[in-house]
Every structure is written in structure tokens, then in C-alpha cells.
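The form predicted alone is given below as one chain in C-alpha cells.
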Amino acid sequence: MHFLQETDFSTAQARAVFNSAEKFKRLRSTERPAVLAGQTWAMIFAKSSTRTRVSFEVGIHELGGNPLFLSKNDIQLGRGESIADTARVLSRYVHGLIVRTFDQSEVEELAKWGTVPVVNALTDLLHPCQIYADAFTLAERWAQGGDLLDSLRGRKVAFLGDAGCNMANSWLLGANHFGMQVSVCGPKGYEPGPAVQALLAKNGWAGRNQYTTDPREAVAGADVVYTDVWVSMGKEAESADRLKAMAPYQVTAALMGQAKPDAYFMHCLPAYAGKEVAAEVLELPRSIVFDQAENRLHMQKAILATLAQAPR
């Protein structure tokens, strides 16, 4: 079993993963189930990271396992070895692969050729671990003692900025999978691309989602206002054009005022105050960006435990 996109867990499995994350978080200081005892999980990172790397390394350690960090310069992929050969070799050594890279096809090929679980720790197409942690962060607030996953149903998330980026794509998949509504908003030329549209159609969700170029329309009635950096890794050459095109999509206090009065602000970090979000919004009482960051640890522990215990 692999976790390459949001829908790789069924609704029942996602519910169990959310419940597991809640338990890991609640009992972290008193109980640490060693579900990865005796296991080594390789972390292949072609892209740099703070939250993803640290949360996975700490999570593997707290589950009793050994994290093995491998940058692109540490393995032969950087010198032309095929993905298929890399997957087959590493599967002889480790118990799972956590991969942060550019092309979604790379994690899919590693999963195809390897014989151990593969986790998508971010690609240019999707960031499923982040979305699960974000949704869990919201469910903590909305469930009020009820079912975590069910508390998301009917809620609206508005994503502003680059509506074709991996975070927007993952919200489109994740929100639909969790029974939420989603509105993605950005300038023309930065709308959801054909790859995510195909995934939505495959799951029967084509036409369910709102895409607009009007920020006020996007956030109207939203329970969550979400944004991400305007210039992602690998897009630096487009920086000037992107900053100019997306300037009208900055999340300001005034724009937050167009959402529901109790709407939360979210950002997967790092955030650049004064660009995609105004500095004052990051410090609002309803900004929960650091809770999101913390929950990466608990959710990823739940994902890893699920994969480690799944039938092979």
C-alpha cells in the first residue's frame, strides 16, 4: 500500500488515519507505540524542506524506527541510475520510501517497481501529507467530541493565489474526498491544470468545484481561507511575472472579512508577509498556521503507522 495522493486512502481508512493522528497527538508525552521498531525508512529529498523533513524524521524516531535521509547527491539517481533500479535496490535495504521531488511520475514509478510502501512527501502536482494534516487541524476544532472526518462535511475552503499549484490541486482532491466544498481563485493563466482535472474526472468530481478570478467571490461563505507562496521551488525564473499577476490575490484583513466571521486562515509555510498574505493576517487569532505545522508530525506518524501495518 502506498500514499501518493489523497484518494489512496478510502473514506474508512482516512477516518482511521485521522483518529490515529488524534491519539498520537494526545498521548505523545506518555505513550509511543513502536510500530516501526526495527525498521529503516529512507527519505529521498530532491527538494529542500524544513517542516517535511523534520516532522518525518522525528515521527519515524518516535515510532521506534530509523530515518535515513538521502539527498539527490547521496544516491545514484543524481548520476542517471533509473528510478526502477533505484526502487528495486532500496527495497532490499529499507522498509519504506518517503519521497519529496518534482515530477509526480517519479513517486508513481518508485511505487510501481519497489516492494515497500512509498509516501509522497510533495511533488509539483500534489502534497497529500500536508492536506491531511491541514484537514485534521480543522477537524480538531469542528468535531467537538464527534467524528473528526465527518466534521469536515459541507465546510468550504477558499484557496487564493496560484490556482494551479500543488497545494491548490491537493485541496481540490482532498476537499472532495472529505466531503467539503472548494473554491480556487487566481489570475488567468494560473488555473487548475489538465492533470488534476483528469484526477477529478476519474473520481466523478468534475464540475463540482468553483474556479474564479474574483477573490471576493471565492471567499464568500468560506470557513477557511488558504494561500501559499506565489513562487514555488523550480519557478524562480517566473518570479517577476508571478508577483505582478498575483498581487491582487493577497489575503488581507479586508478579504478575510468577506469570509465567515469565524473563518480560519491557513498557510502551509513558509509564508512571505507582504506578498501572498498581509503580515497582520498571519497574526490574527484565527490564523492557525503553526497548529498546521505541528500537526504534520502527528498526521505523518498516523500515515506511516497505517502503511507499516497494512497487508503486503
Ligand code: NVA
Given for the second form:
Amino acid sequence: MHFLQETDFSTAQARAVFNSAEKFKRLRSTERPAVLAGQTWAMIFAKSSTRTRVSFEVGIHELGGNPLFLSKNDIQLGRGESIADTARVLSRYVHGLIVRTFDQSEVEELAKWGTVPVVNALTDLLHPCQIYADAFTLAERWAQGGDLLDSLRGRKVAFLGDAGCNMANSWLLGANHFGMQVSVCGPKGYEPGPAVQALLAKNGWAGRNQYTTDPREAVAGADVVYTDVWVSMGKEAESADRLKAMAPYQVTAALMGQAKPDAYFMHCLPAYAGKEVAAEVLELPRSIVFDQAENRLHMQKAILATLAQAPR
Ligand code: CP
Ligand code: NVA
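The form predicted together with the ligand, contrasted with the form predicted alone above:
Shown next: the complete complex, the earlier chain at its head.
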């Protein structure tokens, strides 16, 4: 079993993963089930990372396993060894692969050729570990002792800024998978691309989402206002054009005032205050960005435990 996109866990599995994350969080200081005892999980990263790298390394360690960090350029993959050979070799040594890279096809190919679980730790297309942690962060506020996953049903997320980036795509898939509504808002020329539209269509979700260039329309009735960097990793050459096109989409305190009165502000981080979000919004009491960051750890432990215990 792999976790390459949001829908790789069925609704029933996602429910169990959320419950498991809640348990890992609650019992972190008292109970540490060693579900990865004796295992080594390789982490192949072709892009920078603070949260994903550290939360996976700490999480694997706390589950009794050994994380093995491999920057892409330190292994032969960075010198042109094929993905197929890398997957077949590493599968002889390690119990799972956690991969941050550019093209979604690279994680799919590792999964195809390897014989161990592969986790998508961010591609240009998707960031599923982040969305699961984010949705859990909302569910722990909304569930009120009831079912975590069910508490998301019917809630609206407004995503603003780079509407064609991995986080916008992951919200499109994640929100639909979790029964939420999503409004994606950004400038013309940066809309969600054909790859995510194909995934939405495949799941029967193509017509269910709002796309708009009007931030006020997007945040109206929203329970969550979410943004991400305007220049994702790999897009640095387009910086000047992107900053100009996306300037009208900054999340300001005034825009937050147009959402529901109890709406949360979320950001996967790293944040660039003064660009995609006004500095004061990051510090609002309704900003839950650091809870999101913390929950990456608990959610990733739940994801790893689920994959490690799944039948091969
Ligand atoms: N949110 C997130 O994935 O952060 P990093 O790039 O620091 O891992
Ligand atoms: N969209 C951003 C997310 C970083 C966590 C990027 O890909 O750089």
C-alpha cells in the first residue's frame, strides 16, 4: 500500500488514520507503540524541507524505527541512475520510502518498481500528508467528542493565491474526499491544471468546486481561509510575474472579516509575511498555523503505522 495522493486511503481508512493521529497526539508522552521497531525508512528529498523532514524523522524515531535521510544529490539518482533501479535496490534494504520531488510520475514510478510502501512527501502536483494534517487540525476543533472525519462534512475551505499549486490541488482532492466544499481563487493564468482536473473527473468531483478570481466571493461563507506561497519550489524563475499577478490575493485582516466570524486562517508554511498573507493575519487568535505544523508529526505517525501494518 502506498500514500501518493489523498484518495489512496478510502473514507474508512481515512477515518481510522484520523483516529490514530488523535491517539498518537494524546498519548505521546506516555505511550509509544514501537510499530516500526527494527525498520529503516529512507527519506529521499530533492527539495528543501523543515516541517516534513523533521516531523518524519522524529516520527519514525518515536515509532521505534530508523529514519535514513538521503538528499537526492547524495545518491546516484541525482547522477542519472534510473528510478526503477533505485526503487529495486532500496527495497532490498529499507522498509519504506518517503519521497519529496518534482513530478508526480516519479513517486508513482518508485511505487511501481519498489516492493515497499512509498509516501508522497510533496510533489509539484500534490502534498497529501499536509492536507491530512490540516484536515485533522480542523477536525480536532470541530468534532466536540464526535467522529473526527464526520465533523468536516459540509464545511467550506477558501484557497487563495497560487490556485495552480500543489496545495490548491491537494485541497481540491482532500476537501472532496472529506465531504467539504472548496473554493479556489487566484489570478487568470494560474488555475488548477489538467492533471488535477483529471483526478477530480475520475472521482466524479469535476463539477462540485468553485473557481473564482474574486477573493470576496471565495471567502464568503468560508469556515477556513487558506493560502500558500506564491512561488513554489521549482518556480523561482517565474518569481517577478507571479508576485505581480498574485498581489491582489493577499490574505488581509479585512478579507478575513468577509469570511464566517469564526473562520480559521491556515497556511502550510513556510509563510512570507507581506506577500501571500499580511503579517497581522498570521498572528490573529484564529490563525492555527503552528497547530497545523505540530500535527504533521502526529498525522505522519498515523500514516506510517497504517502503511507498515497494511497487508502486502
Ligand atoms: N509545509 C511543509 O511541507 O513544510 P516544509 O517544506 O518545511 O517541509
Ligand atoms: N507550494 C509550496 C509548498 C511548500 C510546503 C511548494 O511546493 O514550495
